[in-house]
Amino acid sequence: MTNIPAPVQIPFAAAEAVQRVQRTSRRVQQPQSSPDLVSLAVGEPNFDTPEQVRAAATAALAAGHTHYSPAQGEPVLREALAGRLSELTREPVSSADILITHGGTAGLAAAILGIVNPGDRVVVPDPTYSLYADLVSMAGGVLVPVPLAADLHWDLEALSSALDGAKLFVFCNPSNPTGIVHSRAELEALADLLAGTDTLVLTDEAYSDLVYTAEPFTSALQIEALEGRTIYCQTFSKSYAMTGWRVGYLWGPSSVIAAAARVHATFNGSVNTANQLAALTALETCGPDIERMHEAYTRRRALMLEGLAGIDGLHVGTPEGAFYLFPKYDASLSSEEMVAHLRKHGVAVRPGGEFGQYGEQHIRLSYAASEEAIVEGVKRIAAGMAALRATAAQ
């Protein structure tokens, strides 16, 4: 009988760059859901993407869409994207400095990845969404996470001194997970702080049609102080409930789009044809449709404010954008020790300290449930809140 050697065992380490998001990652992977469990935790709507949207992918393929798309994006999704863009900034947007991507989060690493050298130091308010630290640390950047003020503001002070000498600013706005809106005063605010610098401000607005307020939204791209410096990142995910359909955008200076193109060239390649002109038809046809699902929101978030208002030792703020609230609790447990006791009760929840150290004391919760998850959730919830209670008194 032949011997067959045992195979050759290679002695591996995986590469610095992921050893260090490994080491600092605060993203968490929650446990595989049970069908007895109620998800509040998920940021993702939970309509399906308009039919019109469907349909203009399925036609797309039906006319032979199916070959390689141009590395930067189809020419009529940008051409019709700098159309939108130059109502922001009042001014000509060039659709060559506009990039494609596969969905917002490859638009954010291309970003990162083209700009942030191996010790630049890269601000970010805290808690804030948890990928930007993951690319900053894959990118061997310097995070200087800034505490938010006790309305989860920006700190305007705390902010000034962090920026000094800072390569780049990333925030979003409303903002995940805390659903606070960034105000035009705010933004006119930053502008200020970083007048006579050359620090770069990258704009994550995935949640820009999803304002509460009573002002309008403003977007970075409409601070006249803020030009020249603004990276404005963009997804189809939220406003047209395109989550699985990854196609977000990039528009910025010219020479960092084309490093961001560079990045998402070699990592991700271009994005899916039809998918693209499906995109197309969302941005084209979808006003309705985003008016509908807000409404949706508007009554889901009042929802789940009212069950959550009655509940001993939570606090809830006024959400003002996205689909999140961010309660602070009075328990002696970590978020991640209170997203399991609650998992013991039914329902899922994120720990605010996956977005940063000051997110701890906090857990978010997602509205973009239906409204029956939100009223079943928010009982669970209760219940949860009075069994610590319960056990603190013994």
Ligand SMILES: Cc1ncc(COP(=O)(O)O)c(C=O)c1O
Second form
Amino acid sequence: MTNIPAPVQIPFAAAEAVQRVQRTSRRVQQPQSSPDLVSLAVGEPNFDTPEQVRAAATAALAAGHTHYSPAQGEPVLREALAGRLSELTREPVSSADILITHGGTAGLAAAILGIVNPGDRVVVPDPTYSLYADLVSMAGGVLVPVPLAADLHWDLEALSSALDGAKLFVFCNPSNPTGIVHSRAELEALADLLAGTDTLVLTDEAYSDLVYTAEPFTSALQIEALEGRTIYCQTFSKSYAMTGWRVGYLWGPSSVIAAAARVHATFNGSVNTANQLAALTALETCGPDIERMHEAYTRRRALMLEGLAGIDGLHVGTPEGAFYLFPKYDASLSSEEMVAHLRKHGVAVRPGGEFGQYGEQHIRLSYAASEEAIVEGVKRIAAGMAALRATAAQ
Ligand SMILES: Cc1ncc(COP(=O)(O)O)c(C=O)c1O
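Please supply the coordinates for the form predicted together with the named molecule, as a counterpart to the form predicted alone shown previously.
Starting with the chain above, the whole complex follows.
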């Protein structure tokens, strides 16, 4: 019998950058779903990608677009995007400053890792999309979370002191998780706070097509006083129901985009060629699809709001965009405990604390779910809240 030596046990600890994220991350892994659970937890359209976009990908593959794309992205897509963004900016946007990324996620990563040095202060509203904090940790930056005002809009006074000496301010508009839309006036107030400083602004406008206010959405790109310091991050995931395709993009000052492009080329390489060509079809043809989905979200939002209004102990503000509601609850449970409690009543939602410490006492509900799921899910939330009240009254 041959003596097979045991494999060596190499001591391993994840890189410090990974450990920093592990130590600080608030992102929670969704527990396994069960068939009887109604989910209002996911941040993903329940629509399929429009047919003509899928057909465009098939056609691109059939035509032999199976090779590497240029690292910064397909020139035709970058040209088309530059044209779109030029409708928002005063000066024409150059396609040389557009970087196609693997969804918004990789766009945010390329921007933050391209900008932030160890020790740099990065200000974020709190609560906000949880990826920003993890990327700042990975870069070794210092996260400065600024609590939102009671109406979930920015607290400008608190922002003003936090922004002093900051390298970067990152926010999403419309906001995940609050559903708030920051108005032109709010963006202009931000510009005033930053006047005369070197602070950069990263605006994540993933939900910009999903706005339900009478006032049209204002992009940070339309604010003259933010010009020169703004990096714009966008994705095809939400507007076009293309979450699985992984196409997004960045635009901003040439020097910042060059830094982000370096991160992108080093970490990822170019985005799937056929998917970029399909994204071009989405950009050029999906206006009516966006409208159709917007109408559905408008109905679903009303349905959810109407259902939640009748639940004692839940306080819902006025959501203006994305597909989220962020109610505050009256109960002495942490948001994670509240999520676990509601799960026992058959409905999955997200804990507000996942999006920042000041998100506690809130839950995030998504209405990117079917009308049946919304009606049933809200019924189960009502039952869960009633059970808590009954226990408290004992
Ligand atoms: C605010 C915000 N930005 C970016 C993303 C990332 O989107 P993508 O699927 O394009 O990576 C999400 C996804 O939930 C999001 O909510």
